[in-house]
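One chain comes next, on its own, written out as structure tokens in the form predicted alone.
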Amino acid sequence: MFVLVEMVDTVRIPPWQFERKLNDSIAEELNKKLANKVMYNVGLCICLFDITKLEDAYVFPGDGASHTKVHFRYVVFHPFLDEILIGKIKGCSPEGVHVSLGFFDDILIPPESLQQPAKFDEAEQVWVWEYETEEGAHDLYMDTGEEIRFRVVDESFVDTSPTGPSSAEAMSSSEELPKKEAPYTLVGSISEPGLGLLSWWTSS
């Protein structure tokens, strides 16, 4: 679920921080810049793990700050495909079951990846597994807040860097705001034995 990623960056330290230890200042600046940010094709940055190398620091004309090239390792949330995770159901919609890990919410289990047969209850706004037994079908509801075990089957990165408006957008009405896309999303599946709500598989 978490991986260490080697990175290189040039860190600017303002003059009023020169009295501090350089490593402490650099660590603070890196966490300010990266923590809780999604890096394209890398994952969700969590926190600095360690600094592996500091190159020479430079002060450029007209800028009293120091600039140091830093080699470091960062803890990143980036589960591998087929990894099994446990989260909580954040909600349900016709698009599927939305799952949260607490620190990461952009997880969707689409209808075709649920335990089958499944149906969406419009009144309750929940997905239901119609579990077949010898006595007939039992409805097992996927309620909000329930813990759910799922397999990661796909991921998607979207470049959300700011771009200038295209000529077509400029001519169209400015009233319509574009839908905000998540920079990093996971697609899960529970369509196999042992996956789904933890309460389904615990012995009574």
Second form
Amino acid sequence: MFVLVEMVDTVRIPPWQFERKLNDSIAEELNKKLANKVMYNVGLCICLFDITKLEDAYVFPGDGASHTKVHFRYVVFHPFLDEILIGKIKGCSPEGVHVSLGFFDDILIPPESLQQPAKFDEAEQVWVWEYETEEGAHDLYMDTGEEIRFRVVDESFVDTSPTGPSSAEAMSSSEELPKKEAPYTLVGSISEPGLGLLSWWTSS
Amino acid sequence: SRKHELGPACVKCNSLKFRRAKSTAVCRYSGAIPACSAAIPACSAAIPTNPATRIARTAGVAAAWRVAACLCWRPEVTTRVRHGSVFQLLTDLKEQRKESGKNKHSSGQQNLNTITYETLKYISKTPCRHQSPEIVREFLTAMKSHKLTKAEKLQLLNHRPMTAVEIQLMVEESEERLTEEQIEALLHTVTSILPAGPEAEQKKNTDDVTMDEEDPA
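Starting from the form predicted alone shown above, please give the structure in the form predicted in complex with its partner chain.
To see the whole picture, the full complex is given below, headed by that same chain.
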């Protein structure tokens, strides 16, 4: 679920950091810029893996800082489609089951991708798998905090970069609803044998 | 059982899903490459330089298309990494930062601290934290005989499956590609080479406890 992504960036090092090793300052600057951020169509950046190439550094007129073009590799969270992941249930809602990996929260398993037949318990706000056996149906609850194994079936990136005010109308509507959209969401599925809460499939 | 002909694996990620995507020529693993399928006419025009593809072209439209789609695949920009190596990297980073202490330069690194802490916490719970490069090498050598794709081997490493149903999840079309004996052999290799995770150790302890409790009864 982690990938190494090769990137190139120009890093600005302010003069008061010249006493340090260039590689250390660059690593720090890159981590400051990228760590814990979602890059559009790339994934959630975790930390710097290594620096593969440093080009010549330049000092521009009017600015004492050095500018260095850096080729580096970054560890990025970006599971491939159909990958199996294990997470914890963060909560249930009529939209489906929300799953968290700890460092990444925007995972949704929609109702149609749950083990069927499934129903939403309004009173307890929890999804239930009505598992049928010869002795009758068992209700398997998907409680918050349980570990769950799921398959990644879809991903979507939303460009959340700020945009200028397009019109007065749009302004007023956005003021009413300051909806915060997740920049990167995964859609999961557990509609296969072996998927779902880990406790469902252990032999004991 | 019906015979199933496996098509060529995707050049980029070695996945077999490629074969299934009949209409789009997009490998499901390495991501959608719509430009690729759209560019096929241009591709086949360029094909004659390659003798192998020329043969494929005469063999039928489908074959030509398959090879063409592979030829215009973009160069690799991403590499998948194991949980184990990420874990190693993050622990090293943590140590390094601890050594350098709270110097004046480490301000503005809250983002890095948050993400490395959470990621480490996540990976510590998986069986990958004890995987050394030697173990991984041994595992991959043992896996050669099983004819699995890279993505499948990576998932086996990351999850260390202990039941047949988990193998069926991680290996594509496992019913057609693997017999029951082969799955058993695979499970044996996985559990014998890869060290158990923290959950298993805990489970063992709780099992002991429950057994102790049951004994007097």
